[in-house]
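Take a look at this one chain, the form predicted alone, written out in structure tokens.
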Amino acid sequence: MSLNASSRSAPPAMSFSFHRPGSLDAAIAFAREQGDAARFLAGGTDLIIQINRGRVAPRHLISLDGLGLDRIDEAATEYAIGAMVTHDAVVNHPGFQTNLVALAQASAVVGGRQVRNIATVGGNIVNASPAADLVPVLLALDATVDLRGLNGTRSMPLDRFLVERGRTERRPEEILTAVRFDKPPAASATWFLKAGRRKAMEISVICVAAQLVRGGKARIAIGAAASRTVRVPDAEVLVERQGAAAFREAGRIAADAVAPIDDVRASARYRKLLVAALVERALVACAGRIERGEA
């Protein structure tokens, strides 16, 4: 089947055929007999604003709806949420409201309602923006990436996977199929913090997600402050060893790591003001939900 895709302000309609594999397998033959011609279809809501804006051209799209790829499974030891579960499922996810709260909180924030019904994990996680709500929970969480193409299935962590600024380690013809994370004890909480100029439907101009643990971890996460999301281990290792007390030097420690930009939305030493003070404010968050016991 063809369809056309064009907009007012792109350049003129470029044609691709739309294809809708039986199989996971065969959805990877396929990309593979196509090469640079093909690209995998999940939510759609950044490729094909692409297209219309002529950044991209495929002349093949082949969708993973239907691959049993939109799924949130919940094992004794670990969650997995599946490529093309959207972001307003995540948001609605019993087991994502208290310590993996952080989830809901950055998939919240992802476009309006219309765009969080389709947008999808997968393709937040393999579009590798900087400024991606999602993913830097998901760093925070030590998650780890599952990919299937050719010779099977490999798994490596996220924090591995995303190389800079839309470009990662998936290979052409394969397909990130999943996301997953230990379930947190008991005694943990996440916080997830995003600055913009609106709540929604807006590029972070600095996003942070923080995860501690009673006694233990300390996770630090931050977008749109590098060519990549970004860890901090030596904030980390900081909070792990002096606890509260060095919530704000995390903050500062953080602000020095990162390396942001000067754009319209703001300049490179206002966002390094807002990781320091985000920072603290998500682990005094997450400090404040374990002592409560919210978490």
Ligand SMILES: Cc1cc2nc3c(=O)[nH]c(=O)nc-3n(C[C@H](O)[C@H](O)[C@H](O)COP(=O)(O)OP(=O)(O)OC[C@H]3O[C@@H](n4cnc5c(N)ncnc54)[C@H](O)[C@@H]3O)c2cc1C
Second form
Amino acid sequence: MSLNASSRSAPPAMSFSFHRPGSLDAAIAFAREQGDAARFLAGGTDLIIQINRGRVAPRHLISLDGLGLDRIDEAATEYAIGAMVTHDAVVNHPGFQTNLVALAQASAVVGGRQVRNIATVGGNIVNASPAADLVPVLLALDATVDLRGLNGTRSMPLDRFLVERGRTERRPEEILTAVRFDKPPAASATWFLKAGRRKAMEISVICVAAQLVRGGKARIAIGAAASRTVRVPDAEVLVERQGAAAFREAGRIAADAVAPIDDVRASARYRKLLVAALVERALVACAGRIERGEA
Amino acid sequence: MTRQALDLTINGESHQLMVEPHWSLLHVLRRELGMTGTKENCLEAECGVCTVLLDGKAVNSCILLAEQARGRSIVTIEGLGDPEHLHPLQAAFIEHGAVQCGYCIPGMILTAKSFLDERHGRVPSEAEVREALSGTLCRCTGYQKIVDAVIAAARQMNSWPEAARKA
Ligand SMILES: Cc1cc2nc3c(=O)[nH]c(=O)nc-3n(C[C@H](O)[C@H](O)[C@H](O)COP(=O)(O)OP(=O)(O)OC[C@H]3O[C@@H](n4cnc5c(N)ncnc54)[C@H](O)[C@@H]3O)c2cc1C
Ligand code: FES
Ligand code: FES
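Beyond the form predicted alone, can we have the form predicted in complex with the ligand?
Full complex below, order starting with the chain above.
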């Protein structure tokens, strides 16, 4: 194989056929038939690059476009974000600007505008990248995922859905249709912080999401610090008991709880320092927003 | 060889094509249609030179399958004004000396257009423009003149009536 510049634009080694099923059930049935040879296509911002790099070689791509999964539904007590909702739509959703602002903050730093305009919430979750920016926020909201398969829909907590880097509880023919979470009470806040090597267009070196409910629960979730996005229950309980006095300690507990890796973007030691600092900062931000009534 | 028929609407014109399922929109524009205003470089959504508008929104055509554009409206730099009738962004880029080698400019202008169109004529801050353009790299200008040009164009487009702005 030649290594000259033009080889970069060569088509992928193996081609695939493109399918546009008329319904979710048709998509599921076809995926079941094809097994490992098929992949669902959402925005494709991850999958197409993986195919072009030769990392995966599906024989069939099953488009999830046009199947009604691109809505954000607001019910009396919960939100349901359809799997095909883009990061851009999350950034601009009026319901995600106050006590759910962490959703908009996280989606706002996924790639550049061109990526956010097409990349989806479902793709971010199913990819199961430990650095997926929206996932810590959804974990901090105790989100539930809906998986539609051959026998209808089953639901499970996102925390259980995520197994490890690149692995979830999803069966090959199952479509993630939506991610749901309860509407938080008025006196509550969320916050998301991301550290990368530069301000924009950067995969997280560490990302942190927190939710605080006045007189109620605390949630802390961390991305890019272990083989999957994790919550830190010990730190959450401490904050629930002791409030602001425990914010710094919660950061320390979180840094001890994670197992980050050394890689080209940051050392494990630096990542732990970031976890401690960002967890404390996210909690302080939440408390401040509740205090000032911005929540 | 399993080419499929695909109708694409590009700059308001319908094109009947036979495409391989794995062809990117960028490939179709440049290789099949000879529309080379859209540039190609990293092919991994990192640099933004391949930016086109899909239903008005900036996307990277290098990682978008042509199939994903079926039934939607595509705008490329060729569809944005001509030498006699420049789009305000094009005029502002020239006026502010925001172009050096020019390679990034089609993507830069379309990224800026989708950003300004979404804001319905509100003039953005410099920080907002820098963030909006962060997925589109320029290796020549140092960005300042590009940012100045986008803000100047926004001011001008802002003074247009609503209908003309959408065009
Ligand atoms: C330049 C660039 C920068 C990026 N920056 C970031 C970043 O900063 N932060 C970040 O988190 N991510 C980033 N990403 C990764 C990616 O864009 C996001 O994770 C995105 O949300 C993926 O969504 P998609 O719709 O493009 O997924 P796709 O590529 O379409 O799908 C990803 C995987 O999930 C499966 N899948 C998708 N939807 C479903 C579904 N509903 N049911 C079952 N399976 C499904 C697909 O089969 C595939 O295996 C970046 C990508 C690029 C190219
Ligand atoms: S060529 Fe598409 S982003 Fe670089
Ligand atoms: S003008 Fe040369 S890359 Fe931007």
